[in-house]
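Presented as C-alpha cells, the chain that follows is alone, the form predicted alone.
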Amino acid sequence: MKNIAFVFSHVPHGTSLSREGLDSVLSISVINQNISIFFVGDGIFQLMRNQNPQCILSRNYVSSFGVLPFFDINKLYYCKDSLIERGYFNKYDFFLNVSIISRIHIREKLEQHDLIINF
C-alpha cells in the first residue's frame, strides 16, 4: 500500500479547493490507510477554532476535519514556521490534536511518501 501525503496550503474559505481536498482524503482513506496530512502556509487556518465563514456567505465545512480520527487518519502535521510567520503558536487554537514540526522536518517526512497531493 502506498504512502500518501495530502498538503493543505491554502486558506479554508473563498474557494472550494480545501473542501475538495478533505473530500479526497476521506474518499481515499476507504481504500488506503497510509495517509498523512500536512498543513503548511495559509493551510494552517484549516483547523482553527471559532471560524465564522457565514460572514462571507460560505459554508463552514472545517468542522468536518473532526471526522479524520474516525477514519484512522491520525498523522496530522502543522508547519511550525508557518504558525510563527502568521502569529500563532498555541496548539489550543486548533480543534484537532496535531504534531507541530519545522519546515525541514516536513520536507523529510514528505520524502517518505510515494504520492503527494496538494490542495
Contents of the next structure:
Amino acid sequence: MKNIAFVFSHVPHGTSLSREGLDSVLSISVINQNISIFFVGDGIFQLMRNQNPQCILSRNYVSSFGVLPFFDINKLYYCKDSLIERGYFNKYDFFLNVSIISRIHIREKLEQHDLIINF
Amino acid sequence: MSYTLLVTGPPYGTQNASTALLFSRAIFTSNYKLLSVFFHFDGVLNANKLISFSSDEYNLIEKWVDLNKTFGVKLNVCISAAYRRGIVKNQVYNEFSRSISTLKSSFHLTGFSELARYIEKSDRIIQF
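Now that we've seen the form predicted alone, could you pull up the form predicted together with its partner chain?
Everything in the complex follows now, all chains and molecules, and the chain you saw is the first one.
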C-alpha cells in the first residue's frame, strides 16, 4: 500500500479547493490508511479555532477536520516556519493535535511518501 | 512506467488542463502507459458538454474525447465535485420530467475510491 501525502497550502475560505481536498482525503482513507497530512504556507489557517465563515456566507467545513482521528489519520504536520511567518506559534490555537516541525523536516518527511497531492 | 493524471483546472481560464493534455500526449509518444485521467475540483468542467469554444480556439474538451477514442484512456470525473458544478448525468429535470445530461459522453462519473485504486496501480501520479 502506498504512502500518500496530502499537502494543504491554501486558506480555508475564498475557494472550495481545501474543502474538496478534505473530502478526497476522507474518501481515499477508506481504501488506503497510509495517509499523512501537511499544512504549509497559508494552509496553516485550516485548523484554527474560532472561525466564523458564516459571516462571509461560507459553511464552516473546517470542523469536519475533527473527524480525521476517527478515520485513523493521526499523522498531521504543521510547518513551523509558516507559523512564524504568519505570527502564530501556539499549538493550542489549533483544534487537532498536530506536530509542529520545521520546513526542512517537512521536506524530509515528504520524501518518504510515494506521492503528494496538493490542495 | 504507468501514469495517472489528476487534473484540477478548468478547460478555459487556466493553463492546468491544456498542460495536462500535452503531457498525456507526451506519455504516448514515449511509449509509457497512461491508465487514467482523473478530473477533480474545477477540472470536472472539462466534462461539460455545454461549453462552447469559438472556432479559432483550441477545443480542449473534444481533444480529451479524442484521447479517449484513440488510446482508450479512461476519463474519470469526481462525482461529488461534478454535481456541485452542474455536471450531471440523466437528472430528471423540470415539469416535463425529461432526463438531461451535461456530461460529455466518453467521460465517466466515479468516486474517489476509483482514484485510490489507480494510485495503487500507477507508478506515477501527476497533478495539474
